[in-house]
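One chain comes next, on its own, written as structure tokens: the form predicted on its own.
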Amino acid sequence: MVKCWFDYKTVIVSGASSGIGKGLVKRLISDHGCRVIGIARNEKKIKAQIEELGDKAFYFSYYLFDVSKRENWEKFTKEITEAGIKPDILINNAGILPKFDRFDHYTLDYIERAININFYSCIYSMHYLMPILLQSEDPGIVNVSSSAALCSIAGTSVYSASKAALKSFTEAVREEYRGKCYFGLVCPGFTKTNIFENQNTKDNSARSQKAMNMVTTACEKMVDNIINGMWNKKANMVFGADAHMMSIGNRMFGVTVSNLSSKVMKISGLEMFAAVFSED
């Protein structure tokens, strides 16, 4: 097999519980021999995975604390110091997709808590942990964004403008870094996994389960696609058709695609989208 870059780095993976994040500690451990540290909230979920990770497990350690919080990172990066950790890799995982609404239907504790999990926690965490992972004869650091960063569509505001912030910040970061760290931006496009959770809706059609499996790619696919991409060392990084439509369709369209997917998901009928579209 050949070496690859990150070959047995000490990584660390926020929402390391669930979908991808769990997909990358897996490969990461399996497939890269690397000492993997999961940030998490799910107890349970972890353990479940320490369980499926067999006589892998070793090689996997883990921390439970909420990463929105600006103090946890401080914390964490403390206690890792002071066992003599030193990461190679960061890979800021941990996001939340906020259920699809009209703007002023949300709170604005609903708003800053999706902002603080989908952007304010990688600059926690970058800005604690860099001094530590610059050490690494090759750091890198990996933001997952997502395709609404690439191009907004209706009842995303909030999320678009987390990962629109993420995907910013970390084009200016490389540029500063550019020689001393690997960043590497994925903007994924709607994957298999848990994110639809926060939808509570109750809309299990097979008019919409079709619906949804026709824009979404599979976990193991997408966790494919980000190594590989890390693999190479790539600095953007979008996966999955529908993203790809998307970062297309508004470099050479612009607000026409946003218009055209309001009218799909007007179209669909999906309950999950009632709300962006309501009269009230």
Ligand SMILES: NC(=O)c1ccc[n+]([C@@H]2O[C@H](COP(=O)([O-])OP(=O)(O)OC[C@H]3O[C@@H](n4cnc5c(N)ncnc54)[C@H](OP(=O)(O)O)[C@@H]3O)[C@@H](O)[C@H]2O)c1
The other form holds:
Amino acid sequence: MVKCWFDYKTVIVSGASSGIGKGLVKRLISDHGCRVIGIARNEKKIKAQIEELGDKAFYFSYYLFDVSKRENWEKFTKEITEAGIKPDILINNAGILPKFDRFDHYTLDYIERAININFYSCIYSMHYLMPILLQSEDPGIVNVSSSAALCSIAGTSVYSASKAALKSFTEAVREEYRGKCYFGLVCPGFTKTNIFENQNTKDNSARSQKAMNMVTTACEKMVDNIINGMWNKKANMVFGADAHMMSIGNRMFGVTVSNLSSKVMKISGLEMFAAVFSED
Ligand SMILES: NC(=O)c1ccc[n+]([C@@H]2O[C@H](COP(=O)([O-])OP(=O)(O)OC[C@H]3O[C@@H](n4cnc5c(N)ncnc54)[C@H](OP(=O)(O)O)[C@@H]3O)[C@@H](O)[C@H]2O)c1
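Swap state to the form predicted in complex with the named molecule from the form predicted on its own:
Following is the full complex, with the preceding chain placed first.
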């Protein structure tokens, strides 16, 4: 029996091999009977995902490619079309968090790569897949942005910009397709996933970890929030106490919040923020 608008639908999830994407795949299959097409690069992680799905693995298929390259989306669209797959929903979730650092410490190549993964990948996927998605009776697109799009803090210039671009893009396109397609924009706060793996540095990683644990939301909880938000066709979804604080704080106090965050980051003495405020 159909209880929810996306029960038994065909859903494409990018970033399906880890964290939030992996959690969404599991919930969409086990609770909603969806057929899920996962996208990621790491086959070992995807295979572990299949193991975990057990007898439900039948509902999962995957494609391995780099989402930041437009030709990969073109090829993927062609392949699923030829295979007769008719997706109803696209969840653009793949993303990376560049190392916390000051803008001029990043190379231009690094910046372009991060923006291509976090932002252009969504433009490409929507460009190629929307004509097919719009053939569905009840299509949907969910873009996973970040609380960093709501309030920028030092050390996240490139990440915040990529996610703010995704937010603005989604909000504009939503209006262009109002009544024809559901658009969900998710702005999660810190969530406990592997995305922080490359942030911790050797000497105080335990302290960094402890600090992260204090502010992060459990991944299962974040996935639960996103599933509930999608169920109710919520337009903008801000999840996590830190995300709400950033959102409200930025609207009420503007730059004061970014400035206060810098002070907290400096006082924390955490190695992961050191390069942001270094003198060189
Ligand atoms: N965790 C947080 O605190 C947080 C907060 C706000 C927003 N978000 C956003 O939530 C989304 C999911 O993040 P997460 O925390 O679940 O991170 P995660 O555990 O590191 O997972 C990231 C996923 O993206 C995939 N991915 C990364 N680069 C890719 C590329 N170039 N091509 C294809 N797939 C790629 C990874 O797959 P492979 O490694 O297999 O390629 C992996 O499946 C991201 O967009 C992130 O910005 C996360």
